[in-house]
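In structure tokens, one chain follows: the form predicted on its own.
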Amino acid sequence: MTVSPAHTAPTAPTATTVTTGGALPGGEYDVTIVGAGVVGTAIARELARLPLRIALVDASDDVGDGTSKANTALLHTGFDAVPGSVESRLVREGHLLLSAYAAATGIPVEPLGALLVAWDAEQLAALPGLAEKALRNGYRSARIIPAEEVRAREPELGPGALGALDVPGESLICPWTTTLAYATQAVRAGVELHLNCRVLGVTSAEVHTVATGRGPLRTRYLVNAAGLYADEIDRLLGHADFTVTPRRGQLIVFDELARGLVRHILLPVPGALGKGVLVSPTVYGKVMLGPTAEDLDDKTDTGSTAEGLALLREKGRRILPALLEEEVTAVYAGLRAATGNDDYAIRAHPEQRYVTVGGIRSTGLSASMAIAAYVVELLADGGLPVAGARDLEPLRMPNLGEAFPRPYRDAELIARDPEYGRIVCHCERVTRGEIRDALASTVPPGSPDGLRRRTRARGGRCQGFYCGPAVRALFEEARR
């Protein structure tokens, strides 16, 4: 099935609350939610199911952005995750409750499917053990297919390919719409988003007292979605079981006339330190190589290295050797939250009405409502109250992917509104309505990165020479 978005303009915000500065409102919140990536943001839809005064704060100047903007973008079916552990029933839980959002909300997702590629004796021997997990984890579709098969799906891969697990359950989604959904979502039915609000210190007593860079907050309620800093948080309640290794990974993305080379998620038989080097369409139409796994000290080090990129340029010839000779659009880097443990650390802490949500590696995305459902059981067992669940307003969000229909395209939508037929952006095909959108939305971007991440204006292979001065005029008018 593929999920076919369309574009809409954005539904009139009813009262919501915003803020980006200043001080933070008074009065006490039910619940809050440190970390407004894409864990952050679904926890915050959950609650906001419930008629409880709920807070979400971040860092940052905008919602996911920390680890949630800079991933491999991939919906996971929990194939190959530890059996038995909390990330494959959250994962496998959450494919089917993502998929279905997706469906309803407007996010681009395309079913390609992934094969495991081995590439030798040992790799090939592993894929039984690899069939066998993907049962295990309650996923039964996955099946071995021989060389042939593979060489005739995917017919510009490199030499010396011996066999693959094929898993059809596996696709791409777009991990910015995903996050800008969920809090949007939640915005509209009441949460109050606290943006540039750092967490500096918590005082527990019969109520959290949260020192923010923005003054105090009270909650009686806390939740560290925190991400990287996830950690840290934790200590500053006391407790000390994991700690955070930022993981590096470095990605290079290729031009869209590479797009026609790859048919599937290309993996690698999985290794130590992760899923390894992949070669993966986008649902932007373009080819992602990446990512790296390094291991650093230093939470905030998202650049790119010669000797990453040329790692993965050795990893992709042997991959697909047509993709090296196409034109990068962009290089990027983002981290991960490693803790050497192989599940999800989610504690709750009941006397403490604190729950951690710690550890969430790559797959957080996928698992993002399940997590969600699952931390709101977790409160409700250490006493928030969670009678009186009501549903939430229907959404549908603006259209990124490149694989349905696009404002540029829709002759009937320009003649209702010219504005979607002027071209800002020409690399990826941005009008001035889908920015004006942007700006205007419930949740508006707070840079012009933000601005590029909810309409992709910026994002091509001039990333920005030839747009960049017009974006930034729009997005500046806007703030006036």
The other form holds:
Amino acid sequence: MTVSPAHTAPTAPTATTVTTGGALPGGEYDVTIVGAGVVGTAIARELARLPLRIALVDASDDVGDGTSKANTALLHTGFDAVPGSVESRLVREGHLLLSAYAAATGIPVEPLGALLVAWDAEQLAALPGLAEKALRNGYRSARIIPAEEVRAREPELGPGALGALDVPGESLICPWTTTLAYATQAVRAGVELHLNCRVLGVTSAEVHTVATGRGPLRTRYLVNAAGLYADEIDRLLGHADFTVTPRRGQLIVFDELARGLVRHILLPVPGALGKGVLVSPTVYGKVMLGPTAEDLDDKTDTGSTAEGLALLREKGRRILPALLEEEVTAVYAGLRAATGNDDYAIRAHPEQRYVTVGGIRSTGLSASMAIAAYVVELLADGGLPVAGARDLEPLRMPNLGEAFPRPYRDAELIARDPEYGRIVCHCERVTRGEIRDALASTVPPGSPDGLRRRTRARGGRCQGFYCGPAVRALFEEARR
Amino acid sequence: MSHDRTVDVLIVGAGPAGLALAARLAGAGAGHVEVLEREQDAGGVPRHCHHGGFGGPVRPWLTGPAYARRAVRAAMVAGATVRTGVSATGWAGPLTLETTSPAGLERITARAVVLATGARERPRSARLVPGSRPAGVLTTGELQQAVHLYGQDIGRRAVVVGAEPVVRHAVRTLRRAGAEVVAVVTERPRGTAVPGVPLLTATTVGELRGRGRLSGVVVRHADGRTGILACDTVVFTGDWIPDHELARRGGIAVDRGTRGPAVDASFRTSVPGVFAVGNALHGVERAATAAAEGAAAAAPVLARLAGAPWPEAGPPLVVRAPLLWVTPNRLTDLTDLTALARRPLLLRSGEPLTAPVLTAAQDGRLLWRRRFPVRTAPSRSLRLAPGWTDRVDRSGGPVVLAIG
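Right, the form predicted on its own is done; let's see the coordinates for the form predicted together with its partner chain.
What follows is the entire complex, opening with the chain shown before.
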């Protein structure tokens, strides 16, 4: 079957389309992506190169507001994936693609490298197997290092480390900026982003009619990147390939004064008792401890628990004792989209003009760009016309990373615009200029939390004691 | 490019302590005394405390904002420079601070630097209160600013968490904003009673619930019973911690108990030329106490400007549980021990004490022992005016304060 696009996206859109309420625009889309997380936005961005009319819809009031916002914020090499799996290939490719994209776009990435620290004989014995697995995944830089070297490279580590696997290619990344960069570039290239737009049903004929909370949406092709809800969308189209079990991961973030305690990403050695918890710096200059791994029934239960936090503190105390003396900045929990399978569930249903992107676990951030390229291939195989691709307008994102220049330290910028010298959020040193920019950006925040993910405002140790009302006032003023 | 400047005394923080010190120093002819305030208005926390009882001695009619205005005026009239909207972001040298303001970046070098950075309440996250992350979760500081400085809407039904006197101010502010206060909850056996509000003692907040907006808090009583208090707002009060970030960034030793810069009786920190005063030293005390500390630091700062040497640290002054902290907490030279004898030590306990006997010992040797015929709550400091410090062995081990 050949399909001709019903509409041609303007080559240089003068106005971008982001809607948050009211009826959806009429007409027919060529492709609609359900789910504006890191995967959905990456797919939208990839498709935005083509002369097609594309919709990106999400139930939330913001992009990246589901599993994408509360993860461990690592850019993985894929050294520990299941060799030969789709995940292995896509994480490896995605790592390269996203590394280059981040450098070009200003997404903060810190290539700190990881140490998988062995704390007992069983874990030590597992290291050669992990090194060998890394090789089978095409990753050649991993090597086992002895206890003395571990100690020299991580002086604050608790007693009892027996050795480690050194994986120098693992990096920190800002997950919020990544999703926003994809979404921004997609929207600027003409993709229509519809938020607060929950999918309720799908009727498929010559075109799909997607029933949403904001009315019907007609589309020829449909991509399911609904994360935790990918199985439910799949069922609307008659498939029951997998079931998503939300796996909750609770995390504790320690204040930036703890940042000097740790130099690498300290990953656990996976063992019989599960994956264990990691200690890792973040690009925002803090230190993260977690996650737990709890299989739940409720796809909305992103609450932390006393038991979970106690477990993290107990494990963290062994890994980095001094960390527990520092103040806690934030506690949060994210849900990973576990499917019970050991691989992504990316399935093309060409006869339905439908692609499912399911089971994207915590590696989805690292693999996102490769997943997007793969999905576009699958769509093309299913008949989507992919001629006429063009380059996207280059994009530069505001920097949220501590390792890169921030506006409050930029004398030239402040001289040009004094608003970048007016610090509003003191803990995170976020200026009024940055908040103003975020509120006026292509994909503006739908809530104060969304503003935090764009600027870090209110994300620090005081959690609003000093700046909360001031930040809220700026947000509300912009909404008026 | 940073603009480099030099002043005589640079005070970070224009709250009660910093302003009182600035007024004294400028009035005493200390030269160029500059106070940096990162907020748009000087005055510190009293700016948003719309209740009376400020001042020393206490004046029931004097509100926080009025007190703050007086303090700012006194400093400026005395000749100090008070600059607002200027953030000290780091150190470029032992006595050089980096700043950011709309006017640009500066590096300001001083002959003496004074940290008067104040204290804040620990937020919900730092207290490790589990549950969801809805809107409607505040500290008293945020509540007061939202209501008194910004006129923002707060909610309809509120729960207040804490046992310190600040609970009263949180309740008052909530009522003024039109919210009903459902309960005051504290894990301590005694709390702060507020007329018309149920007080739940020996009760912990086990979980916050709600998506988007808070819908309730799960409370757990000492006997194991649990319940849910339906509310759309919860205010976490008290549990103060010094805002010690700048001190730690400067490599200044921080006391384990107070979490503020360790200081001797002359407010000298471990870094020569750097002093610290006010609630940055110990978490919250009344504004008048902070201001008195600021004023008392003027003499040692002036001595420093006149070339007085910076004494080597002597034995540390530490506390044993249930005592939480003592300040001052560094013992330095003999002149300092004399200063210690003149000014009271502030001592805080984590548990209520009834007529406690306090002891000071060094290397197993009892230096001093005294019964305090009072009853103290964990939210109040004991004031020790000891005459025992001349018995401290300068080259001995830590001096330990304990309940004997």
